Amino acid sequence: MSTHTPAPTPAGFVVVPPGLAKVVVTDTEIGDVRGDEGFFHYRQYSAVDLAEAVGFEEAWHLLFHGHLPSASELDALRAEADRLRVLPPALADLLPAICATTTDSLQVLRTALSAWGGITGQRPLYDAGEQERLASAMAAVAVTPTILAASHRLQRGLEPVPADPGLDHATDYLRMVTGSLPTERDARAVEQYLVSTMDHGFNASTFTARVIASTGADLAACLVGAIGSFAGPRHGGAPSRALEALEQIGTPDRAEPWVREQVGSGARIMGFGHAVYRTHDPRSEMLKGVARRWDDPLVDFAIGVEATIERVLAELKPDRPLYANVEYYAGVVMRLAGLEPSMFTPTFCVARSVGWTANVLEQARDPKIIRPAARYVGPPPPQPVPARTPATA
């Protein structure tokens, strides 16, 4: 931290909060998070009540056209995300040779989704129109599954499972990742955790996404932006923590000195806690829900460890509420569906991808670039500059 007195705030500018917490940057009408009330909406539904009554398509085609649709434009988007959830031929040569390069798939994932950008023709956003700026986010929603779930495979020097198009989109995924038609109970499942996580608001990655998108960029550039921002342990990257937490504490009797240790270490506890949420996380309400239905001793496990470790935290950080967000069920969620751990934060951008476009397709409309200014507090300026020392021959 700088030393240095801060530099007078300009006349017309705006000193805002760190991280900008709170500060309302634009006009959405893709969704809202009410974190005080514990709530969370797409478009005008609340995003639980939407996991718990529709399928992935449903809720794509609602973020995508502002409407759930009817029974032609279900088959409609289904049609056209059965043929784009196939590799095109060019980035399926390719993915082998990315996957040589790193075992982490959201690093696969960045890599081929540029690369799919060139072998596609993406145009900035700026020159295409609304059907064109569509179709690419509908494209890159559909390849999504596919390329995470080939790289998963390819890691393991395993031949990756082609899409298949007579399934919807969870159930595809299930099957390409793991090689077998998954039962019904895991399709819903990891269901309805990709439609409870698909948007929440102006979180790092959307915002990435869309500040990318203003200057006109295409949309691969944008995904790849919010993809780098997903990667960062603060954001996307705590549902395999959450589980690992678990598999540390090992036993119920375990989990209070646990907790107490890792706060009296200054760790943060990953799968408590949240950004914007003062009570409970209605995804983490709705997932131990699902989570449930599995006659599992991990589920009552995490349950229980879930009920200690509030108890402690609001013993001893009585201040702040901490409650399970939603990495705390969605790692036992997608464990007990059969997925490994590294693929559970890409299964997450899995549904992400959903919410990233649509707030790239609702920003590209908006012909103002996100420029924010930075306050200046080094050394004051102007200074002499040194002279150079001349080279010794």
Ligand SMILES: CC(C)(COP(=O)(O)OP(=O)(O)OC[C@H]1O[C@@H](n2cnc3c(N)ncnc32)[C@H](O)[C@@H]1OP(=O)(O)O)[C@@H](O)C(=O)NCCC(=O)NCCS
Given for the second form:
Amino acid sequence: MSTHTPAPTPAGFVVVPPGLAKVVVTDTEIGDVRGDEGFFHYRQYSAVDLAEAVGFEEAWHLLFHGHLPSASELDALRAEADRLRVLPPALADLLPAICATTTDSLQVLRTALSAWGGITGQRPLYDAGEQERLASAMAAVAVTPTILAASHRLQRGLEPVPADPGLDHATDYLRMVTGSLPTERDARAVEQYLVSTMDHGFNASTFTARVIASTGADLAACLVGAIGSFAGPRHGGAPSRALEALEQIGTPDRAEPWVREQVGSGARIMGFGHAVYRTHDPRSEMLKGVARRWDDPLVDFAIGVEATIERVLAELKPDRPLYANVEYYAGVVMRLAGLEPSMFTPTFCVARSVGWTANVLEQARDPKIIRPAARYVGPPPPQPVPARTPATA
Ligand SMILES: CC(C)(COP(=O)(O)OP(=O)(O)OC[C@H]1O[C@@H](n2cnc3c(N)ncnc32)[C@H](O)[C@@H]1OP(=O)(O)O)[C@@H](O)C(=O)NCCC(=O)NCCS
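Requested next: the structure of the form predicted in complex with this ligand (the form predicted on its own having been shown above).
What follows is the entire complex, opening with the chain shown before.
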């Protein structure tokens, strides 16, 4: 905290709340979140309704093109995605070296997408026309699951499983990660998770992607920045941490003392609370329904613990409505569908790649660079530069 008196705000400047909370910075046709209502949408449709009704490819088309695809548009998108899901050979060659640098799958994805930008010759959005930008966005979304699945396997000393062009995006992602064809239930559950998390208003990573796009940089740069922003614990969070909490609790009778201990020590309960929602997170409610398709004790346990945590949080934090967020049941669903916790947040990126790139495409049509201002609160300038002793060799 600075001890200096801030410089007066220059005429024409506006001071906005910390974190830009509730500040509208642009118009968008992509979607929005209504936190008080517990509602969010892609274009004109409830995102939860879409997750119940459509597959990954249809939602992808909707976010890119503004309408749900006709049968022929869907076939065309699938054919293009099939082709683009295959790892470019130069990237396949490079991936083992990238995987040797870190065990963190998000760091691998970030570095690999940066390399992908060079390998596929991504040009600045500023120089590319609408069709070229769209082709880049299609390619980036299509290749993301292949990069993640291959790096997951390489990090475990396993051979990457090549993409299978006949399969849908979600099924092929699971197959490339686990090495075997998933059941329809598992694939559909993960697909519904992916559809429900493709986009979510003007969150930090989406904003990051749009700031970079507004400079006219290339699409890979926008994605690398978005992933960097997403990786932070205050944002992309960790569905794995919510699952770890369930493991720590262990038995239903432990839930109440555990949550009291955690809150008493100043910790936050992972998978609860949200920056925008002041009621139930609609994604959590939907994923709870998806989790119920498994006859697995983890599901009943998670439902029981959720009720206890919400009751105790209501007592301990009466001024703040705190409910389970998307991360809580996301971890449960992904675990039941056969994904390891280390792949939970990366799988979130498979979904978000669609929202990020849709936002980049929208931003790229706007010639205005995003360039806000900061209020200077340091020592008042100008002061004389102190005399310096010339450096001696
Ligand atoms: C998501 C999150 C960062 C939103 O934070 P935020 O909107 O900035 O909330 P604030 O920091 O203003 O917190 C308001 C109050 O609620 C409390 N609170 C918020 N989330 C809480 C949680 N998960 N557990 C316990 N208390 C919580 C805060 O301690 C604070 O209480 P206080 O007023 O007594 O100090 C926050 O809820 C959180 O950290 N949740 C856990 C991590 C998580 O699940 N992340 C995934 C989000 S999708």
